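Here we start with a single chain on its own, the form predicted alone, put down as structure tokens.
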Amino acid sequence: MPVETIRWSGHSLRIIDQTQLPTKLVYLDCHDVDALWHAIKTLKVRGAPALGIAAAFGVILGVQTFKGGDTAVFIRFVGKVCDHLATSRPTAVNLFHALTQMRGLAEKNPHLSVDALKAVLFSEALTIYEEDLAVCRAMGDHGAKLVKNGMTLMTVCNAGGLATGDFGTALGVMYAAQAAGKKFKVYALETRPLLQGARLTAWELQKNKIDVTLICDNMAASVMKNKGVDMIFTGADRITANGDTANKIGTYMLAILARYHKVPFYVVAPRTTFDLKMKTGACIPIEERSADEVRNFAGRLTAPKDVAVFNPAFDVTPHELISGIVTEYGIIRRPERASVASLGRSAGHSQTGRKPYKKNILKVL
């Protein structure tokens, strides 16, 4: 395992405080739902799959405080906890899917006692976590088949173990390729303004002895032209029914550059990142964050303190620019509405509940 991002520890959720990396590896224990909400909001825990896991265990943190034996009241309480967690960040759909699962499970079991329902919810949260471990490995195995010995790869932001419960999405492909004995080089974009590529991806890949070179975001075109980039892998925070994909700001730019330089561009994401009720990327809510994240760099003011700032955390890459989407079920080639819909049919995808994970049920399209 590259790094253990999340662990349930007794009555609290232990996470890596990712704002402390790469200089310090600090673990943070969240003992209540408000502490976890703040950790999500301030990016102490981040990455779409990891946010789904955190949300599920956040419900457990919340219901630990419930006193009394009235199941109907308890179910309403679960709903309030879910509503609260849903206000933390708006773009990563995994968070909302996990909350929908937890809320739906409570509502479907009004015949259980409060204690029994708490146990069922905890079991579901644990299953969401354990399923992510298997899903990460499956995505890695599928994606690793694309990587050839001697290739030069590129990635943006952090889509590794820090963004999931285990192997990662985009970086999981690299870990699986490494495990298969393949040698390759990776260019990691620093990913301004919060430097997830510099602080997290470079740290992860170096820690796991993968040949990584860090570059500034505005070097990507030059590196593609002069260094012979063979393939790009990114993660995703939400994928709509037509294959449009929201990911960290800068991903859209990278996809455009990849098209011009004829570099295959792959998104790596589990089915929980697909939002099949949302028709196109134009519908995706894009989080806007504090202006101070742009005005400051490493704790120092780098711009006029009152200058206007536009700071979207994500952008949307149109499906036409995506060579394929690597999922736990296989690779969706040239994603568009029909091929993405096939994932839903094959995987038994549901917006309101998890279906059992079955490996390799989606044929490579």
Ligand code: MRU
Given for the second form:
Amino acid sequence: MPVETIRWSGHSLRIIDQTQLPTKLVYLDCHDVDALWHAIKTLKVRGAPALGIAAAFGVILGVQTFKGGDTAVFIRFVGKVCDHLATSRPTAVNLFHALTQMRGLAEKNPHLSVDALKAVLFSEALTIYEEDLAVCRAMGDHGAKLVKNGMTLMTVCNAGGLATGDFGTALGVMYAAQAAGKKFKVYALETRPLLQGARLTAWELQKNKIDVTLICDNMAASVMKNKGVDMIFTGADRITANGDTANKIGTYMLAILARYHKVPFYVVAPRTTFDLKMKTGACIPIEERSADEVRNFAGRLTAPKDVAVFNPAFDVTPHELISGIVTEYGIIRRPERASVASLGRSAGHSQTGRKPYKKNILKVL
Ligand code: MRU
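Form predicted together with this ligand, following the form predicted alone:
In what comes next, the whole complex appears, and the chain from above leads the way.
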């Protein structure tokens, strides 16, 4: 069963507070843009596609407070709300695409009244959400074809329903394979420091009756060697024009291990996770988070309280280590500049204006 991660409920955005999982399933109602900004910053809502949806509805929360009838002033106000939301987290490009889309829509419609423009923006946020539901299922269908009965899979972080509207990217592939009647086993890496793999992926897969075994991150090599892993599926936060992929810290390490052990390594990500203006992964802004996330474990100090810490939240896997990128349009095998560009062309990918998702544009690959 999909997890409903985000829901617009009239005048507020209801999210699952993911920091409370797996012990409590708690919903949080964000009534204003600051509450949502804080929820994004503190990872109450997280995962690249979910951040795109949250940002779009964040704009709606922001514009709800606008009073007055001057459209030009309103459009500037929309810009300020977008600028504010853009400061929440830097790496997942879905957030920025959604904000560009919302801002662009406002700027393109100066002839509308403030109320009409608010309605147009709301409808766009809803479309971004609804497209995610369809796109994740399409990626699931493409990726499930790679999964054979009896396989052992591995994943890192949480690229499931909790990281999207409801179905997931990497875990969406597993849900689609399960729906197709395939039996398989999954090793989930716990994903230090914030344990998205242990807290969220293990919870989600168990809830969906998928055979999941939790391991610490430093067990991955030994599990590949001694237990046997047939395929790895991960999500992505930003994929550049040459196929380099930023994802949760530890993904690069996993890709290197996969190459050594000859395990196919697949990234599962929608068009909205591609940043085609960025040439290579070296340009991706990598979020660095608080030292206390590393010095502590489950709320308890586990290191000298003043020890120096380096805490990048993401790393970049070079495209050479990626067997394929599963998208809603099909699978880009051995991604590199030309194959990624062909996805951009056939999908009508645009950085400045969203073209509606059409399932049957399957020219690529
Ligand atoms: O810091 P997080 O929890 O937002 O990081 C999330 C990830 O790295 C996910 O793997 C990625 O966003 C893909 S989600 C479908």
